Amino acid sequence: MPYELKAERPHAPAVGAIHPFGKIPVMRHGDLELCESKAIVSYIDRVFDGPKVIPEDIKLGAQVEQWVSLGNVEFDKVMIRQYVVGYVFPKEAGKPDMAAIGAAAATMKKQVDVLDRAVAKDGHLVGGQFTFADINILPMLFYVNRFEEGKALLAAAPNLSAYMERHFARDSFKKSMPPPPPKS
């Protein structure tokens, strides 16, 4: 579908005008404003022609929902909220809590193993096709891969490494990259 990406940071006025808590992503389509990934994906799947990222097949659709839930509840909690945030927003400026980051990395090991097995068969999380499950997990892996322990864990997972390399090369992934962090 045609779109215009407007790179905005969380809590920017344009984002806050749509999301009550200033989070991204947000979307405008005509007079409709939506926030939250699941709502946006469901709308796009229903309104536009083309491959569905939540398959209409009941079993495949349920598997996508399962992986999205695991991503939002399990992977995001450790990979992003504990590990990445531990580096990016340390409690003491310029001094990441390496003990907390190490504990998060230890927990991520099992998560990486789970994902490595999941993509081993056909390079996707569900049904041999690119779905919302992949779309939801890939940004987490991208950010984990920016830091030493995460990069090492991901590099040790051959199926997941190949999965990331293939999907990070997608034109849609490249075009939706967030802006670089502001200079401090």
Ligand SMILES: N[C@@H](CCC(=O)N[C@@H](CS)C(=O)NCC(=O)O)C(=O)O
Contents of the next structure:
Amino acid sequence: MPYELKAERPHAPAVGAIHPFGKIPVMRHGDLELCESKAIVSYIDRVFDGPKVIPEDIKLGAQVEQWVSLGNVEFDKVMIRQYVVGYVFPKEAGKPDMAAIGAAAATMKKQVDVLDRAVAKDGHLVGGQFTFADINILPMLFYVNRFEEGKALLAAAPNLSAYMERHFARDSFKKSMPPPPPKS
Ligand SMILES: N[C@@H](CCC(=O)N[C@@H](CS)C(=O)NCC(=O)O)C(=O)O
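Same protein, different state: after the form predicted alone, show the form predicted together with this ligand.
Below is the whole assembly, all chains and molecules, this chain first.
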């Protein structure tokens, strides 16, 4: 589907006008303004033709919802908020709290095992097809893989490593790589 990407920082006025807590992404389509990735994806999936990223099949769709919820509640909390943000935005500038990062990495080990088993069968989280369950989790794995402990954990998970390699090579993944953030 055609789209126009307007790069904005979180909490920029244009973002705050749509997301009550100033987070990105936000979307505008005609007179509809939406925030929160899952809501945006569900809308696009329903309005536009093309392959569904949330399958219409009730059981497959429910499994996608399950993994998206696990992604947003469990994996995002540890992998992004505790681990990646711990490195990128330390509370004290230039001094990441290595005890907190180590604790996050220990929890992440269990999460990586769960994902490694989940993709073992056919290289997807749900139903042998590429869905929003995968799309939601792949950017988290991409950023975890940029830091030492995360890279080591992921390298030790063979199914998940193959999963990442395969899906990171997708044209859509490369095209949705965020542009450098605009200057604030
Ligand atoms: N639940 C939101 C999470 C969005 C989110 O956390 N976005 C980050 C950037 S990837 C953000 O805007 N962070 C700014 C902040 O937390 O203040 C969604 O799924 O869209």
